[in-house]
Amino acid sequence: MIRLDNVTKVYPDGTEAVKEMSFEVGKGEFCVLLGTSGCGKTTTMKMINRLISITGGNIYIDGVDNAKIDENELRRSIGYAIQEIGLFPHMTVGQNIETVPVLKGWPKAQRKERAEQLLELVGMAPREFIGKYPSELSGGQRQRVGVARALGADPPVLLMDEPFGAIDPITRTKLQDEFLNIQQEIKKTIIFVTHDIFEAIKMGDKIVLMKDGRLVQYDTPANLLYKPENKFVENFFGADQAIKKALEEISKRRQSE
């Protein structure tokens, strides 16, 4: 579904965020981008709906190069969640929600449909939430608002740039919980960015790991925690047995499911 073939992006200072950056995530794959700040998590990650330019190499969407796609309509066929939400502050929830079906040009009706199904989705009744504003709402609500968004045209891609970073860690437990729930029933294709390891092994069919701007190993969890490929591996998963241990109980829950 996504495909990037030795991609790579340099700045116009020179700096090196991507390297040689090649990846296949498969068609209702759960991919997780991870590694520490500044390695490049969020740039290959932009680079795939060109909110970032690439410098060289490809990348494929269901088989066509993202280059050779219109920027607004590749822009609008992949859902979008970030950290920060950016939902309209003047707009009320069900407006934010429509706004890419606005864009496509859906009816009204059915953009109103569409709003009502997805908060049902993410357990806000549309009932009560529909007509409120951003202001109205808590962190975990809006962030929900906010995932409804990114899904509001049905695309079949999702990016994520750490989108429950900003939600206290009972809330965000929580968000995690009922996100994997909601990606059972809708099977998109996901991108997620996290620095978090726990997240990332809870998250994530598959992983990848990078290091300054490079795969250092792209792999299932499980292979991640018990094949390392490298001394950088291991010691990223598993420096600490006490981490080591919980992501092991973690990495044996998702293969129980």
Given for the second form:
Amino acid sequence: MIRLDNVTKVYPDGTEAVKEMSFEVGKGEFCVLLGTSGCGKTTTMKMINRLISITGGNIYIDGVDNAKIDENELRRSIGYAIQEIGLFPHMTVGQNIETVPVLKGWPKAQRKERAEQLLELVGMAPREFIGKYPSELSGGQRQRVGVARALGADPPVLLMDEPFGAIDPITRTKLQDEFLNIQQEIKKTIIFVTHDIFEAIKMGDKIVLMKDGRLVQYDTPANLLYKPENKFVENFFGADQAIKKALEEISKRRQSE
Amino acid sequence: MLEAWEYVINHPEKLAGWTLDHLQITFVAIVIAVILGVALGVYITGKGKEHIADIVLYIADIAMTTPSLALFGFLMLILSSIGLRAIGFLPAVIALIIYGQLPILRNTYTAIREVDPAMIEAGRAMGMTEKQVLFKVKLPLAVPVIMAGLRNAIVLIIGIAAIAAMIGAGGLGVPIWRGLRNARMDLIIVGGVSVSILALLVDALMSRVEQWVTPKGLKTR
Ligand SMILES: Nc1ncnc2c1ncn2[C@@H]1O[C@H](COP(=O)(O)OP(=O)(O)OP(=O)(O)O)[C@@H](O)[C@H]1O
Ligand SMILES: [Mg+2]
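Switch over from the form predicted on its own to the form predicted together with the partner chain, please.
Zooming out: every chain and molecule, the one shown earlier first.
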């Protein structure tokens, strides 16, 4: 469980990127941070594993203030996936996936078994891919390996910053579907950043809609669509009737699942 | 040219001796220069060391542009004033180490500074300590550029070592100087050509080493 309590970030240059954010993500929940570019999604996410220092408020992980946990311990217990750029080009697929297990000192046999298991999970034949380098993979394969690496040491929490960002729409849809299936199985607590409304509605159990560093509405996709708390939310999802129709479709499909 | 060849045929043992001496001086200098240069180059990339880095690189710049004869003379003065042998092996090796520093330092420094910040952040995000980020991410990614600096430094050192003969350190500079003094073109050619061949051979060897130490995923196929 993750809880943000009045979290604020003011960068050294005076930019107020995040203002008094408070919300709670339950265990096993898929929470999407949604908002236009520059609204503070990445900043919010990176304060959770302390890649960015907090300047006000607190973040609790399972009730423990994350400022009180050793930062490296904290990060090894939180999976982290970003756009494909995040893979280490000098390491094989296997070595990339084993990064955190190595840091945690897992024995070699266990690491290898884990890497194979994770490659299976993301739909890549271990035998074929474990020894390949990132430069030998397609964009979609790299994203899959990125997800596998984030799951390396089986962390209870996953942070994902537009993990399917730099990719063609068809592969993207496929990766989203695959990942939703994976989540059915692994039930991690996930914070997922995107600025894509469709992706947010499709993936999230709940969505944090942000604007200029503030939380506007924190709710289920259905409530954001049908019970917007103010004009901003209404316009964000429903400015265009066609978009609204499509979003409703996605939302209905999810509920019927 | 022909006389130079005849000289080699008639005195192979001399050429072998000079070459061995040359290799010995340069080998010792290169090993120390590499260790020192890479270590110092990594050190000055640390947080809050920007000033030190500027100073160190500036000094290395000056050292490299100092004419080698002046540097040898300067070293002889310093060594004799602290009571060490002012001629021969020691000052030669020290001077060569100093000459090798700039390319090694600069390349190591630049390579590490220019590692993609996204890679470094990815390392941190996985829970790597600063040291682990250095050894597992920055250094491996910097290898190609560092190696280019090493190869530069090594060719440079092999060439400049010829001048070290002036201060009695031996090596392939010996026939060159002797030739210059006695107007013996054949000796000058023997020395000069041998230094070039040696540099080429060692560089070829280094390109093998480069292949071997460059992480596989970074090689362009
Ligand atoms: N290191 C920094 N120093 C100063 N300001 C920053 C820094 N990083 C981000 N900002 C600013 O903070 C605000 C929020 O940035 P952030 O990266 O969190 O946005 P985002 O919602 O992730 O945007 P995007 O969708 O484009 O990734 C922006 O105005 C940005 O310019
Ligand atoms: Mg962002």
